[in-house]
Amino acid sequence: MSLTLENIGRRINKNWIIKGLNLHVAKGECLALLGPSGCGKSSTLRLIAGLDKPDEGTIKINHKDVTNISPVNRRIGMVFQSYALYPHLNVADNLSLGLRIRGVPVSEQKKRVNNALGLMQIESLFKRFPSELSGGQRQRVALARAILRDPKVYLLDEPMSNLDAQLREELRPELRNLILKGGQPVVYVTHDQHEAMAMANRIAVLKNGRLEQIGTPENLYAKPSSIFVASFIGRPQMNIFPDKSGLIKAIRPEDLKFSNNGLKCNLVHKEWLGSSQLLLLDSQNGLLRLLCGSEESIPEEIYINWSSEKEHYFDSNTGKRIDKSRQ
């Protein structure tokens, strides 16, 4: 099973929301779309399932042309930020529905609830309602729900956003391993660069529609194919400064380190966050991030250096990466 977008196109009156959008999931593989609000992550889920259609290009499952298919005959498994349970609905209920509106027999009805409730570990909610829940229960139902769809595809539109930090931190292994053990592809959204590192095999960088970087986690984070991609990955943010030869750099915080000489810096803050510090410093380059050891003990007045391996430059005028091996 596989997913395949080629040339898409979404035009919303004059305005392209989505254009020349290309990706492939693979079977068994988690690919993130990550992103600034409106840059088109929302709007390539709702296309992939059929909600709307295309101006141009294909969308295909398992090599077969769906863009022209109705939703419901794709055999998606969506789950959503709200989760959209029926507050009248018990768990069983929420759950059997769409199987009962597909007619299917009463007794493979319950075979099929008791197999998702097992699966997800909610066994003994089956008589609850919605209100009775917690968030990483009602997660749990909507993903069971997605699960008794038998999908060809999962698209999970940023489903932990509701929970708290603790709670998502908790749950993001054991979602990855269920929604990953069937072997669909799954397609995640999410703003949160962090969720998106720990549950995708790789992550395609929207910006204003349009694909700005796909790969691995790694690879992102290492080799950054723009400025918009190197501020945009990775916490805390990189330094962004202009270089002598007229191009940008960028260096990590973590990659900053003391020295007896070098970059003259002045402590402005620093945030206390238990394993390290965070250190803002102002310099002839402005404001930079460091992250040092939390048991450091910080002078008002500093000298930084850093690696030239660790430095990443870019072309002033599109932003784009440049190799240092080029210059």
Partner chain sequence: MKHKIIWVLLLVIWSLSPLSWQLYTSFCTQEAITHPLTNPGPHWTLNNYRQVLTASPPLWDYLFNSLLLGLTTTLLTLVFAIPASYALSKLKPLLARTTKIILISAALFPYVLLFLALLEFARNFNLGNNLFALSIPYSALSMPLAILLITSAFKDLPKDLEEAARIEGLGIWQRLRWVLIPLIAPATASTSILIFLFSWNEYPIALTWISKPELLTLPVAIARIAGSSIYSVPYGAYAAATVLGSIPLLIMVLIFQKQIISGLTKGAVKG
Contents of the next structure:
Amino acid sequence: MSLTLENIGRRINKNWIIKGLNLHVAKGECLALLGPSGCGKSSTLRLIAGLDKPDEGTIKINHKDVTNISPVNRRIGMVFQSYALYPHLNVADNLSLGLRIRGVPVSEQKKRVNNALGLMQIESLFKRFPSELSGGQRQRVALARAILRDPKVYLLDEPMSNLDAQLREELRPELRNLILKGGQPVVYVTHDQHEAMAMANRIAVLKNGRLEQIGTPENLYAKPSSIFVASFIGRPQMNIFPDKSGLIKAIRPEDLKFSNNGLKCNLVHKEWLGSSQLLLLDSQNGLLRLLCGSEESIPEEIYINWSSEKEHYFDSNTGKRIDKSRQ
Amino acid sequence: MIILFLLPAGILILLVFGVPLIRYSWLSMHAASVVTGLDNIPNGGANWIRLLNDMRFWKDAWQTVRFASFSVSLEVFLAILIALLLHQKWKGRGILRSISLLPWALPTTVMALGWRWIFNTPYGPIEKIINFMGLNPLNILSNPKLTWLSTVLGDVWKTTPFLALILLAGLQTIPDDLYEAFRLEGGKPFQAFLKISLPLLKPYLFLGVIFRLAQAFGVFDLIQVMTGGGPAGSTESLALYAYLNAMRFLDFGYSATIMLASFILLVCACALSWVLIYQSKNIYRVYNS
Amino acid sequence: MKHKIIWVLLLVIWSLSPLSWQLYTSFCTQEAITHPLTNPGPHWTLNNYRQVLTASPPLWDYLFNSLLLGLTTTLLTLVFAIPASYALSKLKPLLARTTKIILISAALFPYVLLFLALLEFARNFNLGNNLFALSIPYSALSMPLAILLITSAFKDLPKDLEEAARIEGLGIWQRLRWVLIPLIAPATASTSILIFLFSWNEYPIALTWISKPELLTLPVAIARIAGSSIYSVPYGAYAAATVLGSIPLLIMVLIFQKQIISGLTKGAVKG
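Having seen the form predicted alone, could you give me the form predicted in complex with the partner chain?
So here's everything in the complex, that chain up top.
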């Protein structure tokens, strides 16, 4: 099972909101589409679902061209940001509506609904209406509805954004286990880099409808391909400043170290974060963020240093990464 | 394909709203009455020339304008008061809303008869009170100076609730924060009404006034049943005149002409009220510079 | 507002006193009506009610006609307005705006001015004296407002719901039947009540389309009582008719107050 997007483009009037997008999601893989709002990630998801048609390119599921096939025949399991549960139907009817429309026999409907509810451990909720469910329960019902379809591809559109932070952390491992168990490719749209790193095998960073970089979370963190990716992946944000050589230099806050000599800084602000602390430092390179252990004592006169291996360089015009080895 | 969904309703609307206007334009250029044996004979602009010289038409036009402007302005005033009252938060609000809505829901003809009885001389309650106070009877429904006012009252009574509800909806869109912020700055309740409620109510006021003006301009049921246009034609409206021309004098060409003319007058009145509500400030500014 | 209770009382008196006077009159004997203070004979009577209910045709017939006409009109309007509203909610912004402006103008139009052309329709297509035929112009006249209200209800629905249904394989009719129409039920209800009230109260077109006494609608019948000789004493009788004609509406307003208000005000807020 796989999902492939080849040279996908979509425009609204004369504006290309997605252009030249190539993606491949393999069996059992979870690909996160990451980017700020308006980057085209949700539009991409809608194209895969078949809710919109691309203006160019092809979409393949299991190597079969589905570009002109209706959403229902693509067999998509989709979880919407709002969950899109039908408010006038109870949980069981929410799940069975699609089956009923397709003429699945009642006994079969019941079996599959119970199966999906059991998988999500929400059997007891089947008579409730969406308005009587908590946010987490709604999400489970939405997932159950997607699972019930026995889809070829899972599409998740910001499935966690309506949940509070604690619930999100609880649900993440569960969600991962459930959706990856079947081996279908999963596309996971999010604007939260932390969530993308936690959920996905690979992350595709989108900017203005173009693919900025695609790779494993480790890869994106270690070798961001542009200033945009560098500033988007990793929190606190990377320190980015112009270098004497005319390039743009970037260093992660956790790679800055106190030392006896080096760059002299003044402490502007300090945030104590429990396991770590974040310092905001004023230097000749502008404001710098430094992340260190909360136990670490902060010297009165601050000098900082870093290993040159931790430096990233970017072209000041294109914003693209320049590898030091090639320099 | 989805356009097909619009088609049936669109055709029906066009048939009932569009076709008549075209038909009237055509009829107004024809003689079509008992005189012509109900055949349609082109008569150039004779209907329109007759209209321009028809004193009854102009009298009715004036009476219609008078009726519409008096009742709509009275309604606006009362509706604002009622909306403010209904906006207050308290227990019996639902019942009070139902009660104040009732006049709007009743058929106009039913209440028109009711008014005829209430304004009856000498048995109606109004005349009884007058009599009780030892004054001369007013003969409300046979005194041309008073009858039109009684029709205004009938209209105001029936349609104020509608306007009040529109304004109430407007009031409910204004967040309480605005009033609280204004109060913190030392504003009095009446100032708050003038400086916050009224400006923010403008779109609702405009919509309500336009709607009511259009309806008052076409006043028919109330007049036909309550006074029949009398006494001495002093309450006859344009719609009633057009109706009489068609149904009693069987002069369809002229009736159509009157209806088109009414429509043109109505458009002018709506434009005027738009100017009054939205452009008054600009005009004032230009005038003063 | 200070002395709120006084204002409330004023509003109640203003709204109810004309009707109360009808109620009072409807129970008065002829003597009590004409000689209120000297009042020689018995004061109270049910004769007025007996009169309007036993006349030929009795008032029930008119109530029934109006009810039938109201239900037919409402149903017919909804059948046309719901698909149209769905389509309108999907149109491109510019086209939708233009359509909306046309609909608003039509909804504002004083429809009295249309009676002559509508009467010609009735004559040419032989639609007079037929309540079902009368519901056609009625539903056309209610259509603009109905479409405006239902369109805004469709637009208020989250887009996700319909898309979820599309992914599950529901066709356009199935989506309307299983998902969208159930969800706009509150708007449909308040729209229906407004249509029904319009149809119940309409006068000029019913006046010109219907001439057979047994087919008259309530407003026309009541207006006719004034000029008829069936009732030797009109005022007591038509006070009774007024009261009887008002009761269904009184009940409707009490039950559907919320829907009526939401219908009226949604029209204003969204229009």
